[in-house]
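This document opens with one chain alone, in structure tokens, the form predicted on its own.
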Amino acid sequence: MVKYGKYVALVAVAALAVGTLTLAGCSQPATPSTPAPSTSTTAPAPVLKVVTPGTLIAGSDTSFPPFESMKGNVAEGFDVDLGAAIAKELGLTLEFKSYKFDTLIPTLVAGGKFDVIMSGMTINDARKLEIDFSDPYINSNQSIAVQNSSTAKTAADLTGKKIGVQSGTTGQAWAKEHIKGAQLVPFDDALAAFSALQAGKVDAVVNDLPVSAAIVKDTTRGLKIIQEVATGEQYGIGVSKANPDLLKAIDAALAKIKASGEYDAIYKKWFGVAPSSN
């Protein structure tokens, strides 16, 4: 019996160490660990959505000086410098197309044209119907400008007189319900109705007064601004409400801008002096 004890002990042993041999030939080599997902929630930029990749049209009446003019085959101006140095922080390059003010909103809701919208446009709410705008970036007043030969004063003096008016502006909007039996007569561009004004064929000519200032500023052009009207306005850049990750870039780049004193240099170098703290 304990010869018998030994050799089942014995065959046990064996048995035990051959399963040990046999797992150990049988397992797999080491895999390295993989690292935890990151737990971080920062999303990626989102990728632009723009007419043209790399460039962002800006769609404009560019005969609007200061803001947009053309200087042969070149737009220049505030809107242009500030266009620029905004499609700057989003990586692409600037470029203005003209168009008749008044087709500027259709034709960037209906899309395939142009990007934005810079061409002095007011914000308000008929407007925000249609479009989205960006933050403000200036603030402006209308005005009423005359011939210097003119004894107008003030809208009053002008009942029933001509007034030139740009198509489709609030200047246009106020001019209709300020002045008394006006006879509005529209132009396509304010230089338009500022030339009309010149040769006579006008009385008066109602625009937003950053503009008019610059127009009558030149002497030979024998005009004046008779007064100037409080009506509040802010220019935004308008952008399809199709594009809302295109207008968080741009009020992103705006007060970036701003905040760095690139805006500052651009509005001195049009306007002359520093903007308005207000």
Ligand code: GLN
Contents of the next structure:
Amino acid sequence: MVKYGKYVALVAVAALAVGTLTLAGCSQPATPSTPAPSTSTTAPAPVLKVVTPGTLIAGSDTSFPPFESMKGNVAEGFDVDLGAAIAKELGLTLEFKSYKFDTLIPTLVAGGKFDVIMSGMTINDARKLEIDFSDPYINSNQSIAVQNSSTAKTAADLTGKKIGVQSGTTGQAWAKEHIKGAQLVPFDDALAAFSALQAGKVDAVVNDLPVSAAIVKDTTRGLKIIQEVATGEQYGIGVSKANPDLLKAIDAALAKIKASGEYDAIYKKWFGVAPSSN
Ligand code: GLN
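Next up, the form predicted together with the named molecule in place of the form predicted on its own?
Whole complex next, starting from this chain.
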């Protein structure tokens, strides 16, 4: 079972690396005349360019539950499990490394630190000028959170107020454009923004809905979401434009993980329900 899975992954990656349509088109269930196990032991390792041989290193702002957060010094979350599943398909071991969100793209572009960005990062045109993205792996939206005692009901009630945002995010961009006359207060990460909200240092936090929903669910924080904003965002895995083979291999792995039901299991683990249309 495990061996067969590895064999199929190797063939898929090899096909991509060689880039021949003939091989890639060979999607029929294998009826090999040569025995699969001996082929898999003698096949050359897939030639994927990674920073550290054998490892897929993900750069991530690990303060974004339930996508990524630190439990002691171990990263956990939806992105971490999905990354591990993808790495396995590529014959690599996943490693998560923490970075400030707004340093992720320049660090990936500079090269040498990590292979991919897995950080709940929204695919958008501005970012696509600098890096490539995998196929989308989950949908997301924005949201506005306030203290339970706040009387604000929508963005319109926050004119002239202090809005906590995370530097370099789509939430920051949305707040800047849509909450007129507000004073945006940038934070290094989402958890810091929510701590400031609890402490009354800002009046609201604009942040990705799935993350804000998870944070607000902890009732000891005394926070609520007053508005969900359908921005229609989709997260992708960021890959350097200098590494198109890795991008192709990741997309192939992602498709396989979705088809096998592994994606659904990871989704259920972190969101408690089956995915609707992701
Ligand atoms: N999805 C948002 C963005 O890409 C926020 C990501 C994050 O804070 N990790 O800007």
